[in-house]
Amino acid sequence: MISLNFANVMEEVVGEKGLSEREMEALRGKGQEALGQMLQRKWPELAFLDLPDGDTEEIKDVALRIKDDSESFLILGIGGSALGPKAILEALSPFHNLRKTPKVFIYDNVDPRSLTGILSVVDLKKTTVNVITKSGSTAETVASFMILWEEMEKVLGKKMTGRIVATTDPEKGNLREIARRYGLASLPIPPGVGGRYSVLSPVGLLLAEVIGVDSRELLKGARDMRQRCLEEDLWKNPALLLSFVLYLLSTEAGRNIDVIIPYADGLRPFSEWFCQLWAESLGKLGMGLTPYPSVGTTDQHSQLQLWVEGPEDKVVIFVRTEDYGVDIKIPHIFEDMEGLGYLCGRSLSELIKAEEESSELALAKAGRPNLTVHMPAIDAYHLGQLFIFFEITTALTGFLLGVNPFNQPGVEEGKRYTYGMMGRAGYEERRLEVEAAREKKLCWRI
């Protein structure tokens, strides 16, 4: 089970810049209200809490067909529809395309060079495309889907529909209509589950099964962690504690930047997944906490100096891996050299853990609050725990801040301008606004 160590945010450890138990207890009433919103399901978007109870049989059947007849598996999605699958892929099957098939490609942008590159290396006759958009109208995703549809039709004719899986709303939307019209295989994203909370739905679970990961283990881990994170006792609930700490350090100490730094290359995409979850959920009404993705030990050498001696506006969240599953011993060579000999006979896992713990201590000694999430192993069970832990923490932090952690009005505004620029009916006024803004910018260009 993953665990949270919050010693390095308490005043007993980091001094006057830390929090006291008294401050934590003073927030208990507000925290119980936030947790109550979750326990009483006051928001329909809390449906993500039900995902760990899902049935994966249909997902497994679809994945089996893909593995049987596909050399490549191409995901089209953006935001949570791509970041979640990426986090699973890199954590649980590193260097996948060099070792296993089907090879996995995740296209999460509309950069024509990237899509051209993918099309140059995959055989569309042996490729399954998984298009993921709950609304069915996400401009970036449907644009790439339309291009793939045409390209696959050129080489497969009508048979191409058998190589497309639509992951979308179970009842409505353009993609659901296309799936019905053309008889596409499809998987539902449950109503109420937003994109950034969808990784434990078919959005992430189909990819997991395709790469040989048992989706039931992801869900089992999430179920076990969910139980802990809905505990009403503050001092037994790690998600509630983390939300308290980050809320208090933001509102009382101005620490509005949250650095997340897992000490494992395979968890780098997880930190990117967290950043969308955190930023899009909390950045509203002039409030919010800015996420900052990093990876250890790499970013000790590029960023730690800033965190230790720079502006006091950050909280660092370490994710420590206890068991890497493999290890490599450092050989007994150059033993006579003072700057190298001390490493002989030690292992890389010892070194990376020492680096992580040293960074914790350096920050704490400088009075810079930090926390550590301990992850026993990088496997499906514990990754499922990590996902649900941060999802629940995010929702609780949103409730504490008094914002809706499930909508994204700022993103929607940007989408409306895009629709206007691309000529979508009903958005003509937005196009005119864009043209007027262009005129204003001309005199400032050099």
Ligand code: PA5
Given for the second form:
Amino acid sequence: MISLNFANVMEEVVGEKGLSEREMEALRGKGQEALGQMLQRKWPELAFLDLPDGDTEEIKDVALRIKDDSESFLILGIGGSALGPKAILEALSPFHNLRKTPKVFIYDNVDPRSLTGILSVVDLKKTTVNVITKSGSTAETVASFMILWEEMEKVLGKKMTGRIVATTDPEKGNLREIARRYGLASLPIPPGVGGRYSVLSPVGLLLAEVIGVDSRELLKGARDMRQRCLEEDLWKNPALLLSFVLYLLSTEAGRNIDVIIPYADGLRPFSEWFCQLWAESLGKLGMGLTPYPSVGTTDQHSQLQLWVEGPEDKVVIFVRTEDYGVDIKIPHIFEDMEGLGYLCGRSLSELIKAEEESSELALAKAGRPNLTVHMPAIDAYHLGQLFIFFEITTALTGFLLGVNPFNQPGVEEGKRYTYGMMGRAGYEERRLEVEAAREKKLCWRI
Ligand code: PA5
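Okay, that one was the form predicted alone. Can I see the form predicted together with 5-phosphoarabinonic acid too?
Let's see the whole complex now, leading with the same chain.
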């Protein structure tokens, strides 16, 4: 079971810049109210809490067929429709494309260079495309889908429809309509589940099965962790506790930047997944907490200096891996050299864990609050726990801040300008606005 160590945010450990039990207790009422919103399902978007109870039979069947007849599996999606699958892929099947088939490509941008690159290395006759969009209308995803549709039709003719899986709303949207019209295989993203909370739906689970991960393990982990994160007692509920700590350190100490630093290369995309969840859920109404993605030990030699001695505006969240599943001994060579000899016979996992603990301590000694999430192992069970833990923490923090953690109105505005520029009917005024802004920009270009 993953656990949270919060000693290094308490004043007993980090001194006056830390939190006291009294401060935490004083927030109890607000915390109960936040948790109550969750327990009473005050928001339809809390449907993400039910995902761990989902049935995986249909997903397994679709994945079996893909594994059987595909050399490549290409995901088209963006934001919540891509970051979850990426996190699962890197954590649970590192170097996947060098070791296994189907090879996996996740195209989550509209950079023509990347798509050209993908098209140059996959054989579309043996590729399954999984287009993922909840709304069915995100410009980036539908544009790349239209391109793939035409390219596949060129090589496969009408048979190409058998090589597309649509993951989308069960009833609504353009993609659902296309799936119906052409009889595409499709998987539903349950109503109410927003993009960034959807990793434990077919959005992430199909990819998991395609790369050989039992999706039931992800869900089992999430179920076990959900139980702990809905516990009413603050001191037993790690999600409530983490949301209290980050909320208090932000509102009372101006620590508005939350660094996430897993000590495992495979969890680097997990950092990115967390950053989207945290930023898009909490950044609104002039409030919010800024996420900062990182990875240890790499960033100790890049960022740690800033965190220890720079502005006092950060909280560092370590994700410590207890068991890497494999290990490598450092050989007994150069033993006579003082700067190398001490490493002889030790192992890489000992070293990385020592580095993580040292960074925690260095920060604490400098009076910089930090917390550690202990991850027993990087496997499906514990990754499922990590996902639901941070999803529940995010929603609770949103409730504490008094913002809606499920919408993203700021993103929508940008989308409307893009529609205007790309000529979508009904967005003509947006286009005029963009053109006026361009005029203004001309005067300031050097
Ligand atoms: O979290 C969200 O809701 C967003 O990041 C969406 O996932 C993203 O905008 C893509 O949306 P859609 O799945 O509708 O294409």
